[in-house]
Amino acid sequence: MDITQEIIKKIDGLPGTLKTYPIRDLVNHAEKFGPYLKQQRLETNQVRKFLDAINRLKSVLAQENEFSKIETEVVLLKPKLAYAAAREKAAKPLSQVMSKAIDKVRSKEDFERLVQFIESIIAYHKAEGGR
């Protein structure tokens, strides 16, 4: 199974939203997951959008502090997401991946667990020479 797919299935069967996500698996993913999207040749400029947009998101969450005036925003991503995959092959694993976890995502603690997955991804990309 490719790590596209294990990460997939991973989330699937959590037993609850995107906060039960075990801190060292996902981890783990990213360690495999950022390698692999350097591999398909994804520039992290091809996913600036999406990151951008986590960032704007997460200050807004830091500001208000409650999850319900970033939710549709959040959801929102998914199609900037398939956008993004749409245009360049490279990022469909990452728009995959990241639409999943976002099906997850309920809560402030879910979104916090998104970032902290989005970021490990592309430091793990970024360390294996991805630009």
The other form holds:
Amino acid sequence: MDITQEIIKKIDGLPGTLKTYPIRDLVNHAEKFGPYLKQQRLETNQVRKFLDAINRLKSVLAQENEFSKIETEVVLLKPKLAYAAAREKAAKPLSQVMSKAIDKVRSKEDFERLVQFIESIIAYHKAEGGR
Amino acid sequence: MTSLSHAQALSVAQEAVLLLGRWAGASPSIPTATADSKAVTQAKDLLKWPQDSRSNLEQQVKPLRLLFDDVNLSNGQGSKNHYWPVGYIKDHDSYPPIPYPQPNADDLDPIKPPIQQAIASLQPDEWNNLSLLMLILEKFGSYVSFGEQDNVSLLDLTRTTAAVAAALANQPDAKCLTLIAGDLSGIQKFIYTISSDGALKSLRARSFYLELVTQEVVEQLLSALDLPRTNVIYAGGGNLYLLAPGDEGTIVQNKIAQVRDRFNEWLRKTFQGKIFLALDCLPFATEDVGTPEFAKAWEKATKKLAGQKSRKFQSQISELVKPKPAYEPCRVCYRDDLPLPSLEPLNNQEADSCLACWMCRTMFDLGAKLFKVEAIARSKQSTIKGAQDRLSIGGTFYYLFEEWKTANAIANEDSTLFLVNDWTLEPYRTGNAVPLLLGNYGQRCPESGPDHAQPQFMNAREMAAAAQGIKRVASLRMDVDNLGKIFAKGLGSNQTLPPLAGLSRQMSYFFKVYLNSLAKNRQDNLPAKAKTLSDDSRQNLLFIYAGGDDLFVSGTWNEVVEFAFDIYQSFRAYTGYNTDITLSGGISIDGAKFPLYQAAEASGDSEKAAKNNGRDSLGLFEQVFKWDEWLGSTSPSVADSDARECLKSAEYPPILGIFPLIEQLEKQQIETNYARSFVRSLLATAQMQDQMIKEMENKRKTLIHEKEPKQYIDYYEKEIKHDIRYYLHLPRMAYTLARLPQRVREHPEFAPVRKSLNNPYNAPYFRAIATWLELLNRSQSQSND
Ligand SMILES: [Zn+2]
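Can you give me the structure for the form predicted in complex with the partner chain, which would complement the form predicted alone we have just seen?
Full assembly next; the chain just shown is listed first.
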């Protein structure tokens, strides 16, 4: 099973929402997934809009401290990813994994876990020489 | 004119020296060889002095097995056996090499010739010089065993047998003996609560002065009770234990109370109630000296002191609460009970020196002279010419001399001459000289003043200037873990007087004698396989206090840090790596102008944190870890079972622990610019990690407060806390490492470093590693305070 499928399966099988995705598994997955994305020739500018949106939501949440303020916006992250995946084949695995994860975001803690996940993936991706 | 008790002690010492001499092949004729007195016979019987016929006794001199091997609190040594290497303390050896226990016993023959020579040279009248005989036994008999217990040294068996014989002198059948225990409280305050320039050397003077105060209490007790010095079981750092005769009709008790009250009166006048002498005694059955009951008496006597401390100054309370006028305070110690005219400039060489009381001025002057003090004469006489300086302590005078010869020529019969760390036989041959062991290493100034004035200790500014990286000084405090427990029950059924005396001597030797050696001659004194960060001789240190079981050392920050690791490794090797004998320590790193009393407090807090971390730990860079984690080990020591569970899928890293990773990263010779940005991102990663752990901790508290379901709280505690500590920041670390220049990344030696830093087992150490590197590599321009 390739790493994309492995992560999707894990997220599908979580006992609850995304916050029940153990950080340890999340980091171990990201450690494999980051280099995989690099190998697929993904560059971060290909998912720039998605990353910008994440960062914006992060700062809104830090200010407002209430998940309801960003709830709708979180759902709108998915079309951003789908758009990127349609334009660049290399963005597809990330899009697939992230969409699965976003579906499980229901609360502040879930969103925080989502951010940890994407940041870990990007860090390992860059560590592999990705930009 | 020798009193009866002295005569008993002397005859035991004579016999011990004689048999050591015969063993070594010398056949001196001892002028007063007579049959044992009843007291001596009793003492020998109680402490199991070998009963063989005298001519066979020397066959009982054997290699000394390590007493520390028998200490067992919870872990113990199992069946490990060590021996002290063959050796003795040579003349002129102010820094004797640290002996490290080894698995096999050495052949003792090599030490026979020097022993033979020393003993053959004894003149007839010198056989009556108890302190000379005891010094010979200390030099040559500290690391050989004698008698049925092969872990009791000839010195300790002789000392304690002499002590018991002296205590029984007047009443050989006495059913009871007395253990005297004393403790000076308030020492910390007197030493550390001062603030001034030149504090470093003043602090040192203060701790030295208090050593003499402790000594003076001992002297007064010995003279009040007419006891020889062999009856001092332990004295140092404000603590003392003496063995005295049984107490029929409370005579001993009254004498002790007299000494105590007189001394406390002097302490009150001199230190305004800041220092207090608790002194008490405990009668115990004579036969207990040879059974584990003795340890119980020791513990009880110690506990009795606590009661006295809590009733501190009861007899003087009315004096203390009397309203007194408050004057301008001394700028050094803040005492405000002296009218202004009695305050004078602390340093009359400097125009703008602050006003200080007489005690602070005395300590300041003493600090400057201490470097060269070789001999101290204790005398009741109020003037002795030729001395450098005079201190008045408890109604007696202490004269400081630069050379023992001058002191010896001047001191009269009534005076006692203390010789500082002097193992040469010569000065002990005449007069009444005794050794004074002091942990007293101090680095001199590179140049001693413009006019080549007398040598000085380095001050804080010079220490900071000598630092690698950031220009800072550090304060280190350390002490032995569970010392009270070790003394109360560490030796189990072996807990009798001679081994206890041995234990206490060997502990205090480490801090008073061998620590000097380790500081002065680093390479010669590190145990084999010691881990070191640099080959530097790291001599820019100043001992403020070292003795008993603890120490306070100041110096150049990176050298103090290295010294702490050296001490720990040396101490563990010295105690045979017994897992029940460990040290905890704390280090505070500060600017040269930071008040030393605050640094003392900060390093004390750091040490406390180390104790709270289950002991055997070091607090450094505001982090606390087990020494094993700092020094690095091959297998991780993860105590928390949930954390272990969390880590079970991870591989062990090739390099584990803070120290070895610092060593490897320093080896990589990363270019300054890269190194700086690497350290910066490492630090940022570590800070985020700390922040996150703190947030989660708060969240958990909120959840508990809001009475959320236990399941949910447990989830936070287990999953998140451990995952965050060990895993969350690994991606950032990977990224940070990836940004190092290709040359570094692709170097074959870097692969294990990279792998290790990306490993969860090392994740808790990110901040310590980052901070350490940051301080080591901080360039001068960045490090203005
Ligand atoms: Zn003062």
